[in-house]
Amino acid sequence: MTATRSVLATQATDFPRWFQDVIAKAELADNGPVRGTMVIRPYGYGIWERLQAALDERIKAAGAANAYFPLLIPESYLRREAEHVEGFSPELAVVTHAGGKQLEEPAVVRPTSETVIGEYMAKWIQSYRDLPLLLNQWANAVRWELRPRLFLRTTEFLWQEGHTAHATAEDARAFATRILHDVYRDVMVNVLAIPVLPGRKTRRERFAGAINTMTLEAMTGDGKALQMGTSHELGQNFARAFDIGFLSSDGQRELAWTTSWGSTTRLVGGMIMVHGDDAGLRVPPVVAPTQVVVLAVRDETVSAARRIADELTASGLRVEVDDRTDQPFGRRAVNWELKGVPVRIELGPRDLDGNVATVARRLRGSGKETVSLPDLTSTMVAAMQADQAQLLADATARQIARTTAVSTVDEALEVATTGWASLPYDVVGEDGEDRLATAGITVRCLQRPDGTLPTEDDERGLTAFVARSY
């Protein structure tokens, strides 16, 4: 562990620096050539691919189909929904020249696609029989960030954005809520092993142009909050701006009710900040590109390492062989520990003589165990299940331990220096949100006392969860 810690800042002394160190040393990403952009390296992209597949499967199960819309949006589209353009105006990247000429109309590089998709929804929807229209796209987006941070806030990021149109407000609300729970929460809990707090955003914090934003908030290792995914009810705001209408069953023309929802490469950042430790990454087995790495200690164990890897792969595990015996073994072991691969199998001549392998599980730190080769496959399969569950249990315990119920805004300000505070929103109100904001603290979300989500802005008796955030 000492060798690993020497290349990373510690979480306790400088968590943001530790985060950047892990991204660099685990070879997840690098800074792009334009300020705020990100180059995702193969190992980091491998994690994103598995997250993408898990999300895509669930999005399709909810009934949405994938499509693709242009990167460039006419500036006039954004200006049709005043609150929307006002909310994104400081973050917009605008193309004014192309082909050696000034454009007749500037084009905006999409910060999100409600406006362009709204234009085509209006074209494609004629009657109630065309509803619901459930679309999703996998794309990039650009928001000109003032304080970029890899995987958390980058000028360009990868994401999925869903956009739907419905005949009634009730249908739109039900679908937006389904996405929050059956897609996002399911992936975050069961794939990323991250407990998340669902809730409704306050008026101050909700998406520009929405009538309701629902969120999932995770607690990072330093006790801050990270917004992991959002689902928005847009009411009829965009339908009115883009004339997304339909003929009802009784022949009356009505406006549709729309939703939008998205999750980004920020999920990878959340995984790092929730599960990582002073030795580097700890990747949940379900999302790990490599679940088991087999290290050949010497040349004479390479063929055995490959044979064992083949047997483990046949059982459904994702396995890599490290046969770089020309490099120091300790350095190789530390690098795999940095990358957070769930299990490392070390195979030396003495192991083969004893018909065993030395196993190091990432969650158990520097501890190792000896496992007989005939039992190796079953042991590895069981380890994946156990370690996935343990990561979720550890993160859940931390979230519970560092969430404190308080009764005043002053107490919330104090608690939010190291964790989350919960208190009645009736005590906070918009004036309290202003006070919290001066200290860099926000109301992350609102819940009813029973944990369900409120459906109206003015609902009384709600619990507010307050924290600093990334």
The other form holds:
There are 2 protein chains.
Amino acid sequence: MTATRSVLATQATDFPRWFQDVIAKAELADNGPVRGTMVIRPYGYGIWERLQAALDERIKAAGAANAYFPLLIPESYLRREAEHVEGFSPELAVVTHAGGKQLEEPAVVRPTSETVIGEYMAKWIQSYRDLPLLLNQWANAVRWELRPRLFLRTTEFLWQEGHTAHATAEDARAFATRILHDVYRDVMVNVLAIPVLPGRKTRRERFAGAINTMTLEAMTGDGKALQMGTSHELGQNFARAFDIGFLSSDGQRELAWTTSWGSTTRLVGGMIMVHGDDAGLRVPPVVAPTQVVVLAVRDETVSAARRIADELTASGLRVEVDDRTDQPFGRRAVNWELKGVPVRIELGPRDLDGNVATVARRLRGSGKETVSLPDLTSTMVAAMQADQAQLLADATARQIARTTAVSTVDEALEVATTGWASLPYDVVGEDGEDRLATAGITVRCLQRPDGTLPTEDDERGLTAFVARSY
Amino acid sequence: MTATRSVLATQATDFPRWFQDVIAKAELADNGPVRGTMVIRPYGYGIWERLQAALDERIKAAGAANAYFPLLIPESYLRREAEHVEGFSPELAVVTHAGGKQLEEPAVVRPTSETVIGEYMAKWIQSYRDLPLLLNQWANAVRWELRPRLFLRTTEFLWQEGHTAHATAEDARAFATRILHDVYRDVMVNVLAIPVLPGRKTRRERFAGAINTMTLEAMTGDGKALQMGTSHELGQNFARAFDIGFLSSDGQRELAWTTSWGSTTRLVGGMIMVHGDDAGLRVPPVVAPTQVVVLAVRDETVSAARRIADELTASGLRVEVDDRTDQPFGRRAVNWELKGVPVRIELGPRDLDGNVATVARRLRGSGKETVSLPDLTSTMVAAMQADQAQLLADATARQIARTTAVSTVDEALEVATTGWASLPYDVVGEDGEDRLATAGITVRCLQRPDGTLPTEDDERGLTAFVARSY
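Compare with the form predicted alone: the form predicted together with a further copy of the same chain:
Below: every chain and molecule of the assembly, starting with the one above.
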């Protein structure tokens, strides 16, 4: 493990630095040439692609269809909803010149698409028969970030943004809640192996223009919080601003109720921060671009390594062969640990003589086991399931261990230096949020005492979860 | 068919107008709010998604990995390759302000990513062991279009752009050629049912900065040409501009050879223009979001329609139920014809009494057949295969019938008013290209007499295909 320590900062000494180091060394991403932008390298993109597929499948199962709206939005659109313009103005990138000329009206690079989608919803929706209108788009978005951080907060990010219109407030709320649970929570828990805390944002933490923002918060390795996905009830705010109306079944013209919901490349950052350790990434098998690497220790085991890889691939595993026998064995092994590949199979001449392979599992530290070749496939398939479950169990145990119930804002300030605090929101209030904010601490979300989601009207008797965040 | 004629221009009277009408009426896309941009509606996006999946699978099979590079590129990058800057300068959209301030260096919205990817290739490639580097990205790009047209030439378009670096010119050429044949041509022929003519562009039609541009050209319903995908050998032009070098196996520093290749949402436009007829779209079953619609004629057949749809879905077909029994039957039928759904199953009370369904196939005009319910699934599965094959056969027959071999530029000018002309490039030359250009006609591509692709050095003895184009 010595070699590993030399390339990464340790989590305990400098977690943000460790995060930056592991992204570079595992070849997940690089900084882009324009400040705050990101180049996602194939290994990082391979993880994102699998997340995309998992999200997309569930979004479609919820009934939404994919569409695509333009990147460039007339500046005037952003101004139509008062809170929205206030929330986004400082973050906009603006195209003022195009085709060799100054534009008559500047176009903003979309920071999010509520406004342009609102314009088209108004056009497409005539009657209650056209509702609900359930749209999703996979796209890039740009928000000029003052303190960019790879994957977590980049000037340009990739995401899906869902936008829906409904006939009633109840339908809108039910759909926004369904997305939070059936799409986001399901992917985070069952694909990314990340336990998440669902809740409602406080007024000050709401999305610009929303009447209610629901969130899922994950605990990072250093006990902070990371917002993993949000689903917003927009009430009739955007319907009013863009005139999204419909004829009801009794012939009355009414305004629609809209929602929006998004999840981004930040999820990859969450995966790194929740599961990684001092040796590097630990990638959940379900999203791992490479689940098993077969490392030929010497030239004479390369062909056997390839044969074994083919067998494992045939059983549905994602397998890579490392045949770089001209490079030091230790460096290659450490590199696969850094990349967080769940299993490394080492194949030396003595292994082959014994009809066995040496198996190193990323979650088991430096211990290795010997597996007979006929058992290798079944052992690997079982390892994938076990590791996926163990990552979720480990992260859940940490979240429980580092969440402390307290009863005052002072105690919350203390606890939130190393973990999460929970306390009655009635003793926090908006004044308490101001006090917490001065220490860089926020209310991550509010829950009812039974753990369910409050509506935007619930104000009393809620539990607040309080933490520092990325 | 009377109802249909009233909503669409006919192809014979005004093909471009027909194209615009069918896009609107079939709900494929709308114009965006910023001039030249496009909103892709769910039906249009559903076709694009299937094309994406087909391309992505083949791109990965060719060995390339997906990655993502930033949307915003420092203006100075574009200037580094002389022909590239000249080719793209008039089309750039420029971000001058962001985060509430004027930027020190303006950033262009990528018109294509050769420059920024070149910068990172230079960083990532050290030795011959790092080659070939085979990257692809799915992204949007912006080129300010003077004469925008939905799907064909939009200010913002969606595409994949592949970028590769190789140790030798031969490797680069072989890979660029492989992409043209194994990825693009295969998808166009076997997924989109569109026959394409492969060839090399003339010098004047080359991509800005390329030493050779290979293309696939399709014939539209009105006998024009549409460029469907291109693959470029960039020689060492970008390697020189961005210093993409490597240490060869004998320790010499050499410049890499790069390629790029792209296919865009224009492919959806090609599908419309090649297969559509006066009644609307005809969507190839392989990419059809809906392959079969089960139309309940009356309320009392809705539940049977749903049951039949479930059975067809279980056999792997993509099926929709039309239960809008409160709307006129004729309008619903015409609407599904407009959308080009391959098969419409009509279910009325008398059909159910006879244990049959009435089947209307989009490729067979107004004739309908009666199919017994037990035979319905197998009939539908066979219809999908037959229709996919027939669309390709029809388009191939047209391309052959409307391509005429001529021997002079004058004859080519005449023929190209209604179809394609082929003639020896030796009798055209750059002077002939100038003459053709004055009549809005271009050399679409050059082939060797045996139909194979010329290299960039082949100049004599080539066949030129000459046409008007979209």
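Residue numbers count along the first chain shown, from 1. In this text, the rigid core denotes the largest set of C-alpha atoms whose superposition between the two forms falls within 1.5 Å. Owing to the predicted nature of the structure, the values given are computational and were not obtained by experimental measurement.
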- [ ] Using a rigid core alignment, state whether the CA of residue 450 is displaced by 2 Å or more between the two forms.
- [x] no
- [ ] Quote the shift of the Cα of residue 459 between the two forms to one decimal place in Å, the two forms being superposed on the rigid core.
- [x] 2.6
